[in-house]
Each structure stands twice: as C-alpha cells, then as structure tokens.
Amino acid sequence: MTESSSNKLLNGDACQRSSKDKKSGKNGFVKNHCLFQQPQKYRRLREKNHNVVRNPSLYNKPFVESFEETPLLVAVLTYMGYGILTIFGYLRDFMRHWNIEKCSVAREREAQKDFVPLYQDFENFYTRNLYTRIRDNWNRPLCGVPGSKMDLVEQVSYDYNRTFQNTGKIMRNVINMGSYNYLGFAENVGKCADAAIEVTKKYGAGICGTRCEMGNLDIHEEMEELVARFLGVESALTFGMGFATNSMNIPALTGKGCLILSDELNHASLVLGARLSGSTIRVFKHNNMVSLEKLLRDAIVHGQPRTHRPWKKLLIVVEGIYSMEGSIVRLPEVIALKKRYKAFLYLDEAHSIGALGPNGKGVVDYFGLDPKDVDIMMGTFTKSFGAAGGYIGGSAELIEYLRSHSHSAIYATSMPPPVAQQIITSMTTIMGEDGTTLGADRLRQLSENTTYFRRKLREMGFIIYGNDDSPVVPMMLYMPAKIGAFGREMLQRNIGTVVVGFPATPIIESRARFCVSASHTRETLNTALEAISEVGDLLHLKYSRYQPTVTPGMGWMSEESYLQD
C-alpha cells in the first residue's frame, strides 16, 4: 500500500476485502465512504465496514465518496517507471556535464560561477528530465471561447518539447473536458455577453485605480450587495484575482500566536496565505475528522510551544470541493468540531460555489446548513460564473475589517466593469431573478451530467476518485508514460483533457481530471466517453475491480435523467 493510499485509510475511509464469491483483482482492496444504508450504484466488495463516521445524524442526505486502492502491480510498475526515468535522467545530466550531449536548459553564466546560484540544478531535475518529455500536453493556446467545444492552435516541436512552433492550423470543435465552466456561462453569446458589452461601452474596459482611491464604481457596490444576498451573509467584499483572495486575506486574519489547521490537500493559494501570515500551521489528514479533532484538542490542552499560552486564534481552513480529488468537505462535522472547540472556520468554495446545492449556493447549500455557521466564506468567480476574481463573505464587522487591512483590497486594481457585470448577470440568472428558469435548468443539467459521466466511467472499469455529486472527476492513470500518452491520444480524437502528475499529485497517483459542465449535451458526453473507453483499452487503464449493477444511486437533484437513461 502506498503512502498516499494509507493516508486515505487513516482518513476514515473504509477498506474492504473482496468476498469469496466475487473475483478479486490485483490486491483486492477497494475503499469507499458511504453514509446511511441505501441502494448502491455499484456492487461494493463486501466485508466489515471500518469507516469511522463521527456523527451520521449531522447529515440529511446520502454522502458517497470512493477512493479505490491502487492495484499492487500497478504501484510497483509505476515506481519502476519513475526509477528508470530517474536513472536515465542522471545519465543524461552526466553526459551534459561533459558536453557529450548538448545542454539546452538555462545555466549560470561563467562570469558568475563563484556567486551563490540563483537556482539549484537538483531542483530542476524533474523539469529537465521528466516534465519536458510530456510538456506538449500543457500550455496549448486557445483561439476561441472555452465552452463545451473549443478551437486549439496546432503546435509542433522539433527539439523534444523544449520549444514549440505554431503550424498555422486550427483544431476545430475540440470537446472541452478540462475547463471549470461548470454552468456554461463562459460564452460569447447570450445575456451575459450582451450585458458585458453594454457595460464596456458605458465604463470602459479598465479602472486604472484601487477601490479605496478612484476605482470604486457603483457596479462594484451592486455586485457586493448581490453576492452577500446570494450567500445569505451580512456583507461581502470582492477582489480582482481568485488566488490573491486567499493568499492576501489569510495574512490579514491571522498572525503570530495564531494556529491554522489546514487540510493536507488544500490549494496552493491557501497554503501560501497561511505561510505568509506567520501563524503556526498544522496539517490534518484529508477530510479526516479524527485527525482534525486531535489537533484541536492538543491545541487547547497544550497551547503555544514553549510558553504554553493559549493560542490567540484557532482557524480551520478547508475547501468545498477539492480540485484534484473530486471530494467534498464533510462540512457538518467540521462545523460541529469548530463549535465544540471555539475555533474559526475558513471555507474556500472556489469549485463548489455555483456547482453544488439545489440552489447553486455551494457546499453550505448542499448540506442544508446555516451560512452563519461559517465564519469566513471564500469563493471565486472564475468557474461557475465564467468571470474572474474572488470574494469573501461573512459578518459586517469582518468585511469592514478586511476593507482596511487586506492587501488585496487596498493595493490591487479594481475589478474591470465587464467582469463585474458578467458576475452580476450570471448570479442573478442562477438565483432566478432574471425572470427565467435558465439558472435552475443549468443546475439540474450539471447534476445529471455529473451523475451520468461518473456512472459510465465506473461501468467501463476506470478508477475514479471523489464524491458522486462532484463535477470534478479524476480518473487514475498512475504510470508516468501514460500521462503524456493519454493526453495525446485523446487530442487525436478531438477531445481536450487535463492530465496531472507528480509533483501536483502523489508520485504514483497520476491522473486525468475531467470537469463536467452544464453546457455538455448527452451526445457530447457520449462522444467523449467513447473516446475515453477506446484510449483506456489502448493504454490498459481499466484497473477498477468494481462490478457495476444497473441500480442507480440517489443524487441531490431529481432522477429524471435516470428514467431517461
């Protein structure tokens, strides 16, 4: 069992051995997390459930997540693959050092050989010898709207992916399975685009000033009032960049003498913000309430190191949907622990806002919780709203404090008016305040597409991670050679995908990450699924030991799509 997979077992996930009447593949382990007894979407491999559910009464709906174990043979072969690549990498570095092979990477100038180096060669080992091999899978230029389909500029490389040249050809109507366009609002036609054009004519494209100087427009005030009403909080503050919303506001909320308890899979912006704050940081296992409560208890009992004084603040930092795992935070349990130990809660809803809940209001809406139980509600407009920027929502006192203490609020240029109008139009559509049912229809379509896409991938035999209601769908590739091969083969079939490997993921858990959108039609999804299955057979990616049945599970939306199936 790998280190990453053993961590998931400690996170309270079930580890189940195959029963004798079913064929067990590889090492025979499958992990699942399911609250409540309910009709299963797939026939689970049976044995005693070792899952630790802290308080099932906190959940008012089935909560199903799956993290199937890495097959033992696959794990061994993946380690061997990275080992072989590493050996050849050192061999090539040796040849470059002695000028046997041409060195095409940046090096320190000879005149500065006695200086402290700006970078260490070892730190760039992965980039030189592993990343470059599959670099053609990333940074592809688009020349159109990243909707359900997109146009890509064709590129070629004549120096083994060190540089790329455009061929002048355009790849038309590539199915987009990688953008965070969950509700399909990233479009150049329709009411959002029309409203943005009108606002551009009125205000221009930029502000050239900060909010506290000459960059605060009436449209910004209108947007913040709408965001607060959408979230169900007293007040909200918006920012021009989603990453900076986390990295610049956490340092304004905590500092020396404060303790931040951070999920081990939190986004880089949260990690950076926590480090910049100067607070003490302790990491708990992903979505593991036992680990979180232990850290909270230790913080209360022991206090700060050496002095043992009480911590000034305890801040729990979690995400709504974890973008690499597709899992959903166990928010009811987190809130219960937060109340018990008198801690503050910082919730990042970058991927969940607009994509979860019957009203599209994120993970709080998904679980039917009170927004007032979350002290700091953070989210971005870059995904479900098809815009840019981020927000912080909470009490009026919190927002007033951030207006005068947040670096992002004080020093950053104001959000461009067309972007603000895009947010306003898309949000009012989701809320149904535009007089149509377009928002509700897109929420329903996203839920149906997510359920359908996940179910079909499982039935095909792929290992996929995450919650059944999460539109982020990671599909496991494992071996390093298959990262590049999968992306290239899918693009040859006119499907654009995102592939992810080490160091963004654990070394043996490379994956393809699909993002389902309401703009995807059933025909589009079937075309993508057919290509995925074909490439999966070609590359031998169907590792799963699940045995699917025809009985569907319950989602958080209606089951009309199941009946249509």
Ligand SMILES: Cc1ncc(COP(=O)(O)O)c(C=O)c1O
The other form holds:
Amino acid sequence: MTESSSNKLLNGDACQRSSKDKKSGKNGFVKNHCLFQQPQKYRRLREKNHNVVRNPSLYNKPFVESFEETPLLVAVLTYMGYGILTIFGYLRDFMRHWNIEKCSVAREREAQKDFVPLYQDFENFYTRNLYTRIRDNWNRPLCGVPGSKMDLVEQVSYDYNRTFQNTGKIMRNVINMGSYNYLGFAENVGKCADAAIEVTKKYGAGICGTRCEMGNLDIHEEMEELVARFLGVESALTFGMGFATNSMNIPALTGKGCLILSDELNHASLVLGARLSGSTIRVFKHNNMVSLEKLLRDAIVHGQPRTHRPWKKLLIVVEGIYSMEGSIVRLPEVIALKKRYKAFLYLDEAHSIGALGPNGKGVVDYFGLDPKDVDIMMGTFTKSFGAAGGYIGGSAELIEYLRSHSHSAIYATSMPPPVAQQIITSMTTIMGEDGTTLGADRLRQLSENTTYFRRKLREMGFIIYGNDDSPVVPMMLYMPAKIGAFGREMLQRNIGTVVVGFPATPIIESRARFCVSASHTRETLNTALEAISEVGDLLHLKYSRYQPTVTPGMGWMSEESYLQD
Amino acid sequence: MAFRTPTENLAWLYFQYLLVTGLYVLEPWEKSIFNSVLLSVAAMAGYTSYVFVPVHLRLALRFFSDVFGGQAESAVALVS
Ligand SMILES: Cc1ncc(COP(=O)(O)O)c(C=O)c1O
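Having looked at the form predicted on its own, could you now put up the form predicted in complex with this ligand?
Let us now look at the entire complex, which starts with that chain.
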C-alpha cells in the first residue's frame, strides 16, 4: 500500500518519458550523463530488469536472477481474498466491540477509553483478524537441535488459534527446510561441540563484563584474528549479537549531516541503525543500480537540503543475500558506483558469509573481488557458523575507531567463550586449516543442493524468486489462505517450512521460504521436493508460465560498461 | 491430479474455492455466512434473469423486427 504511493512519487515526474528512454536506459545513464533514465514501475517490469546483466564486464560469471511477474489473475484473486478476510475482520471487531464475542487479545482499557486509541492501526487489525487465524504455523516449540531433521512439540488449538495446548507428543524427524543452517554446523555432536565443551570447562559459560573491562579473553582476540584472516581484511571486531552489530555500529559511523543510501529491503537491524544514527536516509529500489546512481548523483549535486552544503559522508548500505527475496547484491556494480562517487560501502553478509563463494567467504569471494574495496564488512555468526553474534571487518583504523566508539563494543558483555570456540572451530573447518576437507565438502554440498533444489522447484512450475546460487529459496504462495494451508499441509507430511506473510513481504507477495543446507542429503531433498510438489498440486501453487529450460538472455553483452569511460 | 470419483473432484473444487476466497482460514460459522450470502445472491441473480430475461428478449426481438422488417414492408408499399 505505502509502497505504491512511494513508487508513484519516485516515478511521478519521469513517467512521460518512459517509452522513449527505455531502450537507451539499459546503459545510457552514464554515456549521456543524464539523470532520470529508465523510469519504470518497479513491480511490473521487475522480471525483465533483473534478468539483465547491465554491465557484464564487471562480472566474472553469469548473474542470473529472476523475479517472475505476478500473474494478473492471481493478483486479483489475492486482493479479493484479503478483501473477504478484511470484511470478516471488521465483523469480528464489531462483535468484540459490542461484547457479542469475548475478546481475547489486547484492547483499550475501560479507564483509558477517551485517550488516543492504541490498537486501531492496520498492523493491529492484521494481527487480530488475519494473523491469529493461521498462527499455528509460527512460533512452534522445538525440542532438540534444528539440524537437517528436528523434533517438534505437537500442539493443538481448540479455540481457533487463540490458545494452544501441548498434546504431550513429539513429532520426530521433521525435515527442517527453515533454518539458516547453511553449512550444517548446527549440531550437538562432532568436532565443534566437543571443542565448545572443552572451552566451557576451561573458561566457564561466560564473563559478565564488557570487552573494555573484565570481559576480554585471549579466545576473543584469537577469534578476531581468525575472522580478519578469513575475510581477508586488516582487522576485525566481534560482538555478541548480530542485530546489535548493525544497530549500534552504524550510529558510530555516521551522524548528522551524513547521508545513508539504503536498499529498500534491508534488514530491520540496518534500518534501526540508520535511524538511530540521525543521518538522512534515502532508500533505493531493491538491487537497482540505476536508482542508486540517481540518488548518489542527486546527493552530490544538491548536497544537504536547504543549506546545500555537501554531505559529510555518503554510506551505501546493502546486504549480501537478501533473506526474503533470495537475491544477491550486485556487488561489482555497487563497488564501481561507490568508487566513482566516493561513497563508503557497508556490506551486511549475514546470510552470505559461509554460504556463498568457492571458499565460503561471502559475496566478495563469490564475485572474485577484493575485500579491501568494501569499507565495512559486517556479518553474523548466527547462520552458517551455527553460533551467535556478529563481526565487523575492515581497515585497522576503522576497527580501532569502532572499538572505542561503538556502543556495542563498549557496553555489551563479551561473547561467551563456548560460542567463540564454536566460531573458531567452524571457521577453521571452512578454511581447511584443520587439515581436513570437511569444510570444502560442505561448501560443495551446499552449492550442489542449492542448484538441485532450485532447478527442481522451477521445473515443477513454481514461481521461485532470487539468484540461482542463493541458498535462500522463496517460493511464491500469494493468497492469504494458502500461507496457512501450505504450512499445515507440509507439516502433515513431516516437513517443517517457514511461510512468510505481510509485514515481512509486500501484502500480495506471501511466500514460503526454504533454506537449503549442506546437511540435507539428496534423499532428504527428494522427500521434501516430492511433498512440495504434492502440496503444490493440491493447493494449485504451480503458477509459473515460463518454460524451465529457457535461460534468460545475455543480450547486452556487447554494451560497454561504465567503467570504461 | 487424477481423480477417481466425481465426489473427489467436487471436494477438490470446493477446496480450491476455499483457498482462493480465503474462507479456508475462517471459522465454520463465518464460512456458512459467506456461503449463504453468496448462494442467496447467486440465487436471486438466477431468479431475476429467469423472470426478466425472456421478457426483455421478446421485447428486443419485436423492436428489431419493427425497425428492420417494418421499414422494408412500408418501403415496398411506397414503391408499389
Ligand atoms: C541481514 C541481517 N543482518 C543482521 C541480522 C541479525 O543477526 P542476529 O540474528 O545474529 O542478531 C540478521 C538476522 O536475521 C540478518 O538477516
């Protein structure tokens, strides 16, 4: 809803020129030094734009990313479904208001009746009347390790998801397609677990002090050294929480008078950090380099609003893999733009570190670029490493500055030693420094699984978003009832999936998100795929109208790149 | 999907209807409200067309035959 209006604002003045400029817009924005090129309605033309490598000379491999357009009929039916649910939502709200029905959710207190209402906005309405109805798909208690298989606590609800009761039974060996366990390090046996146990015996469970005071252990220093070596940067700093790494370090880096250029689909932690910093924030369209360049140019030409002083710093904030779209950042182009316009680059590799690249070193490795070109390399240990926490890597100067200025470095308690050891062991395994090929095997397994899983789903006729190499695989469901139905049907077939709806995605683009892991064997994946296909037939989810064999064209290979000018 | 019996086929169609309209997530009494409203609207539309469409068709037919048929006749009369 808000999105379409902002689109209109962004595109408003450029619309008339659309047909004329579309051809030259592919690359012409640099050649004729013109702004407002390639005006486009983001959602509608997405399919075409994203399949095109605009500057192929920057890439060392084909960059294939697809976002198939929503079929019109499906979009209409989806809106209709939401319409019907909204009508019933209003009916239920009406009944609650007149006490025909008992209200089981938070509501205004009688004593505060005449105050500003707290539970009236759309989000609350949505939670009350739409989310609650299919709430059984989320927040499921789990017993045991969420590896490739997991055990779930069985729950039932006798009052349409208002409350849940445990039946006392456990659903065993549910195939886990939902965890960010890319390299399969979420284990409670094996080398990592043993090492963590040893370290717990040596250091204890944690030190209740900050890194600046009593909390600094040799194991932390060792870990930071290792992280820096792994990333190929001068120095690194680690934190006990990934979310706080973003939300507390961006404010340390930028402040008033700085401009943050942020991708529209950036993670909540990045958004929070950017807002806390007090800098001006401008949002560019997802992975759209034309939009980013336009914002950069505008920033340089016009400077700060009203005073027209130049911005103190320009910071581009992007993620490696976007966890909802499965897309990979166009890093070579971002770096080219960053160099051209002298901006800084903050890269959040939460999902890509360990999961991408021949050596598991994230997007930089994937594109074969120099890590020094990225000013701030951020990432988390929560996903691929099966641990917790986050890091920042970069030049020694930057890290020294952050060490003394970042809130999460100064005030947060240091990382528990067993977690640090888990990181050290899993990282050395990935790097092959433990003398085995276990890490390399896992990396290969992950990339094979990813390719296989994506190819199969596409062949079955599902609409799959994102890059072909991304282990995050979003599969479109669209209709609100299908979110609930898909989760439930899959769980009946003993497969745990993550379904995602409105606040995390645009309202009509509900999806199921599979995360492929190196711990999935071919049989596991085949079982899952069979079930997905079956449920897909049952729920009529095979929306795709594209032939699976057609690989999107590389028709612009011959066009010159903007690096050559 | 292969269906063996027509009942299965119907059940699948009803399931699709539930999914597309979003009724799948509603409680049974809400489902029945929606279905009854939809059915009564459809029934009324059906009944209305049953009652009025033949009348309208007859009127239209007469009108067009007046326009074309009648004119030709009078023209013939004039000429003769
Ligand atoms: C892009 C991104 N950044 C940061 C985080 C936060 O990491 P953590 O869960 O370790 O706090 C996440 C986690 O979901 C993420 O997806």
